[in-house]
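Only one chain is included here, represented as structure tokens and corresponding to the form predicted on its own.
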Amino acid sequence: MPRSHRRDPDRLLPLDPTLRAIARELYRAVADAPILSPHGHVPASLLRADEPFGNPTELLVVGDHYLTRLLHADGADPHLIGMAGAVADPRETWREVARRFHLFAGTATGYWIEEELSGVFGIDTPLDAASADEIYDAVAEALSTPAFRPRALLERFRIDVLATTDDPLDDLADHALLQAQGLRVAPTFRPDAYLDPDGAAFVGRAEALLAATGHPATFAGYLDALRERRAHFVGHGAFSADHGVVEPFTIDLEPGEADRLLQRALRGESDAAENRALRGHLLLQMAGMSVEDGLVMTIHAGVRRNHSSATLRTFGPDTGHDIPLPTSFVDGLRPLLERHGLEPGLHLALFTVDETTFSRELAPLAGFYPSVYVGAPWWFLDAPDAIARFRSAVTETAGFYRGTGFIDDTRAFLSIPARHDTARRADAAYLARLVGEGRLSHDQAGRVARDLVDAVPRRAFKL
């Protein structure tokens, strides 16, 4: 590959020579630290089966909605780029991505793909139409070797903890097998479909939950059914419960009113206002259960899922058409915090894609409530410049220790080390500036850099 060029070892670090030297030292101290991945979407079945990845397109393109959304915006054929799932001709799909790869110049997606090709496969040749087949063949050859099977990569990436995201009725057999073999792959309780009466699957999921647990179809019985499944997750090593909501809204209802709303929802008779109230009360109840069983409660809020109805009908969810919304936490979560915010057992991690809330809401909340942690930059914000803005927005109010540490939140297994490395470099750059401005000593910055990749996430997620 004659056009190969080495990745800049100082990428993402400051341009100023003095600050770059400081940042380089801080980064080197954490560059090879083990990865803690307390929230993500890599399935446990991938590691349990430990089978070779199919081909470069299946691994790096299909299902990566970070990638497919911008290709779709440029007019690429949705079927060709894998929005519908498996593709007819993986090599031609790869060529299409390569032909349009210039679209990703300056984007986090482009940076991560280059990091994966370089860091995982040792390929530094720029991806374009001319190099597409060479790179495809090189990746395919690597994937055929034992060193590139999932478990070998897990060890190579130094992932000490990997959390998956799982349906409450999952039997978690894959997790039990992996844990018996010494791998810390933890399930995460994700009850969204059982808490949102506006969801098309709510009635069916609720009925299945009640049938599986044998509890009555009352509000108290429904809560008991959820408690039983949470206990199943705790017994299989879970340390968090994750909630993806459009709005972070909670409300404290009287038991009789909560039961009335549930009955109407189960009969399909409830209106939008009733559904909102039931959804908000169930979210508050989840906080109470986290106080009881110790599961860290994470709330990922503020995304309009499936913005394109036509795309949803044709290709389904998680195909690149989720769009951020303005989000407000202070009033919406006040009922939850009034009831549970001072409970010593509650850890509440708040994630948003609305940057305006970082300094206005999340940092002040985390700067007072012992239970609240500021979630890391997430989704559209998990990029170098956005991470720097996040640090500037929250640090002066909440410091470095009221956060969760970085989370990769990814389905793309091979991108995990690239994403964590991005955060480590961005944090080293930010800390170097504080040292250069006399706001931190070298020793203080070194401790913070180390804690951000270890002590901070261990504390927030009770690892």
Given for the second form:
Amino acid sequence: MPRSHRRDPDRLLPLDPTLRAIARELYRAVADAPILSPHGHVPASLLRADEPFGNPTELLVVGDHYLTRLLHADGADPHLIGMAGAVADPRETWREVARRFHLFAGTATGYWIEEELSGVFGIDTPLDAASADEIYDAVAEALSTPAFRPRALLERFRIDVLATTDDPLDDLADHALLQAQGLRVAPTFRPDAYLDPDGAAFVGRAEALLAATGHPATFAGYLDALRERRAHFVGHGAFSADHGVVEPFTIDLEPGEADRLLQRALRGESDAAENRALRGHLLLQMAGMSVEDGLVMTIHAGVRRNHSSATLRTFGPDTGHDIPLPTSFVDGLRPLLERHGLEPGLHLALFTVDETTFSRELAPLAGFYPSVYVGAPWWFLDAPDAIARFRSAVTETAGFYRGTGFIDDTRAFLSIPARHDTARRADAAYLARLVGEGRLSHDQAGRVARDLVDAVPRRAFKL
Amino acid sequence: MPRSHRRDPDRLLPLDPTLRAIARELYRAVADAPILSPHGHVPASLLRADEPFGNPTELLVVGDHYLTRLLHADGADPHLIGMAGAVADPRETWREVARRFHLFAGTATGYWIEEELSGVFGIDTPLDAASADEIYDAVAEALSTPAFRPRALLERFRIDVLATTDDPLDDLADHALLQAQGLRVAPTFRPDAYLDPDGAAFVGRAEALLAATGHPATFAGYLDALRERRAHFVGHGAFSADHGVVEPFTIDLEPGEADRLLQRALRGESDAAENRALRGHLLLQMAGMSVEDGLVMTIHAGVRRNHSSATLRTFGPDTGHDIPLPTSFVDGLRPLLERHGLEPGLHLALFTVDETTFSRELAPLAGFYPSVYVGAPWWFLDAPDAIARFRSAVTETAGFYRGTGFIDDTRAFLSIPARHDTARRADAAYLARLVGEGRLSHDQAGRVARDLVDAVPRRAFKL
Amino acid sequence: MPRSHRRDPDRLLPLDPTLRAIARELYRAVADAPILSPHGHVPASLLRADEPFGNPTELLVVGDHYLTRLLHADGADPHLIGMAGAVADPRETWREVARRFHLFAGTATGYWIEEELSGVFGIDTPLDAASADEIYDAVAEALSTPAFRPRALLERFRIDVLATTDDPLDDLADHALLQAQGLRVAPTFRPDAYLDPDGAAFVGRAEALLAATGHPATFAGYLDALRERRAHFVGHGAFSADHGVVEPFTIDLEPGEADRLLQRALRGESDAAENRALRGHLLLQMAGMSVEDGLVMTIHAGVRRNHSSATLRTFGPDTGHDIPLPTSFVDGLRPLLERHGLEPGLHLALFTVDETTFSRELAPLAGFYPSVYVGAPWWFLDAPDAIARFRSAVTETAGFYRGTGFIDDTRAFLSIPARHDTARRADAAYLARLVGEGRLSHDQAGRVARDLVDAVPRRAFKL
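Okay, that is the form predicted on its own; can I get the form predicted in complex with another copy of the chain now?
What follows is the whole complex; the chain from before opens it.
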């Protein structure tokens, strides 16, 4: 590979020589620290089966909607780039990605791909049309060796905790098996489909939940059913329950009203306002259950899912057409916080893709409520400049100790180290500036850097 | 001019010596590239007539609401500073600007004025009360020479494409004449007054449109009339249709309902909600016509026009009292995107003055929909720091190839080179940082810098 | 104190050596300039009594909701940290703060505390569990000396103007006494409780106001009563009237309708919509009175007060649970600006904790309306990085001369110098960058830096 370029060891660190030296020292102290991944989407079955990855395209392209969405925007054939799932000719798909890879200049996705090729496979040749085949072959060859099976990589990546995201009715057998083998792979209770009466699958899921648990189709019975499944998750090592909502709205209803709304929803008779109220009340009830069973409550809010109906019909959800919305937490979460916000034991981590909330809402809320934690920059904001904006917006009000620590939130197993490394470098860069500006001592900054990859996520996620 | 200061040749580039060297190289490669100005407000008549500019005040002050608004805020007499148009004593007006020119320290407007005086007229003396007369005289003398006539400047500025903004009923004779003479001056179809039933002139304009085209006063006839005028523009070299809207709202109506709303609007009987629906449906129809005739659809959204009624009455529109509003595109444009967002050939460029939409909406939308392009920083955001925030907010999600490239959007002909130069310097500064941080190679950055002034606007605007 | 670290004399200035040299020169020219504090919450009684401060905890912890809120979020006992007011054992409270002081790394509050310990008391030892007692003793010893009484500090701090915030029915006897002694301590008219019919105290306050002034309980009488109290404030040296509102909403009502709404509110019969209208109309009327009597009108908008009812019940208001909201001024203030925005003499300073309004609304409004001034970064945004974002967002549109200059808005008397110093350093850093980037000359930047601490606040606040 004659055009090989080694990655800059100081990448993402500040340019000023004084700051760079400080940042480099801060980064080095945490660069090899174990990874805590308390929220993500790697399936447990991947690690249970521990089979070799199929081919470079299946591993790095198909299903990675960060990647395929920008190819799609550029006019690539959705089938060729794997938006529809399996591709006809993996090598041809890989070539198409390579031909269009200049699109990713400056993007987080491009940076991660380069990090993965370099850090995981030792390939430093820039990806383009000319290098596509040799890189494909090099990755394919690596994937055929035992060192590139999922569990070997889990160990190599130093992932101490890996959380998956799971349906409440999942039996969690894979998790039980992995845990029996000493792997800390924890399930996450994700009940969205059971809490949103506007969801197409709601009635079916709700009936399945009631049938599986044997509880009556009353609101109280429904809560008991959810409670029972949460207990199943807790019994299998879960430490958090995750909630994806369009709008962070909660409401405290009388039991009778909640029951009435549930009955109407189960009969398919409820209107949008009733569904909103039921959904908002169920979210509030989830906080109450978190107080009871200790599961950390994470809320990922403010995304219009499936913005393009045609894309949804043809390619399904999670294919790149989810778009953020203006979001506000202050009034919407107030009923939940009025009821539970001061209760010991509740941990409520708020994730946003509307960065206006960083300084306006999340830092002020987490700087007062013992229950509220500022979620790390998420999804579209999980990138070096966005992380810098996040730290700048949050820290002056809430400091470093009211956050969740970094979460990778990814399906792309191989990108986990690159994502955490990005966050560690970005945090080192921010801390170095504070030191350079006389706002933190070296000692303070060193302590914060270490805590951000260990004590902070351990506290927020009760690890 | 004894107090002359030469402009810093490295202005707007980063301070760090390493970054500055990289940025300088990137900037120099594009500093003299031809200017593509695919959206602006210079009238074609200026170039057709090619007469000498009247005097420095008429050229640089009168009608430049960027300039006059801040003088007005400072308490200057609106008549003296030309808010009402022609001024009684141009030299006295110039002196007033000079006396208050410290107000513009740090502003984009101040920077452009200095760039124009230096770059176009070779005047590097700071403008203040003491230098006002000598600068006035120097500019006036230059304006009396053939080298400062509009066409000579067009050539000197290396403006390869210049788009004007025109009323749909314009006969475009000036454009035809200029094009016959080999100048690429393209009209832009701007139908706002024909699409907004809340506009005071709506009924008159709509009737004039129908009368001019001979189509019946039905919704179908109205669309045909618009279609016919678009064809007239296409025939005269237009490549885009521009839409200024308060709210980026669209709605897909049944034809019968659209017709009913149009009839009510034409009779002056419609209410605000009906007008909103009609306006939103007409905007959606414009996207459909763009699919048909290929005109790039640009939407400039989110400005409350004529915020001060008293100013509007006394001085008219476009006199500095348009104020941005909170804006969101995601739900409002969804009907348009559901109908046309995946259709080949549609180019939809979104411009905002609410920078919260950069990372939250524009980058995610343009990073998925092949039709959506992120509009360059516009109006109040068309300045060095704002451009830096724009790049930082957009690039990590959408890269560099989903934007429109820079547009100057200006009536101030002499400011065009300064504005494009500002964007080129700001982009070089941003790219240099990415190189310095190990996120782009020198080669990648060089390619992006060149594409941003050529391939990117050519693609977005179909040049 | 063996672990003493001297504060970095260049703290908050840019790291680049070239910029740092420029910034240092700019900063030094204003570092010792007198402090103008035209808006704050230090009580006049503190200076009138001029008694020694009780103890370090009472002085620096109790009642400082910036500090106690983050301790509360971390799980500290609210009683121990003084959220409930007086503490049982001041030294034990101080130790608790010291134990948790790592929470404040990177925060504005932590920075100020360190500045106060260092700048006011000469203590440079980092505060932590180990140093808690020695620092407590050193501060306590200092407080027992005459040099640390309030008036001595006022002089040492070079505070030339200090505004307090006062109830309209305050007799202002303390102010009269202080002024008679040559101290420029001015009251500020703060009528919120008399303007918000949703407030629990409204009816009582309104009746007290009418009783005190002898005006009839009509809308006209109510206005006269307010007008009379404003005159009382003007007579006691007040130069501004301050308004805290959740929503910057105004409406221009017919007198009859205003009277009807007031009557209903006074009888407790009005609903939320009526109260909103009455409140919005009263705010507009306050602008009219400012035109008449010349009081600068300041509006602090966009905070949901008392977000936690339980905290309000137990600890009262202003105990850390006020949370910012999404805010927009453009449409809400339009009726006020339509009526008074162009009137000579009106000064309307707008303060926000939603930084999205900086470039979108405040700079555009203040860059056109002679009456509108951009309020300095406030509350959660009163910190180095936030000030940098503020300058970057505002300056390119509105320059440096449409702002209010810095306000400290604090109850924490000892933090006043630290807060103003922070702003001066942050502004020097911003100006230095503009010089380094060739956007301002050294001379221009020097003039701006000096004006920002003198001419700018003097103009905005009519000092």
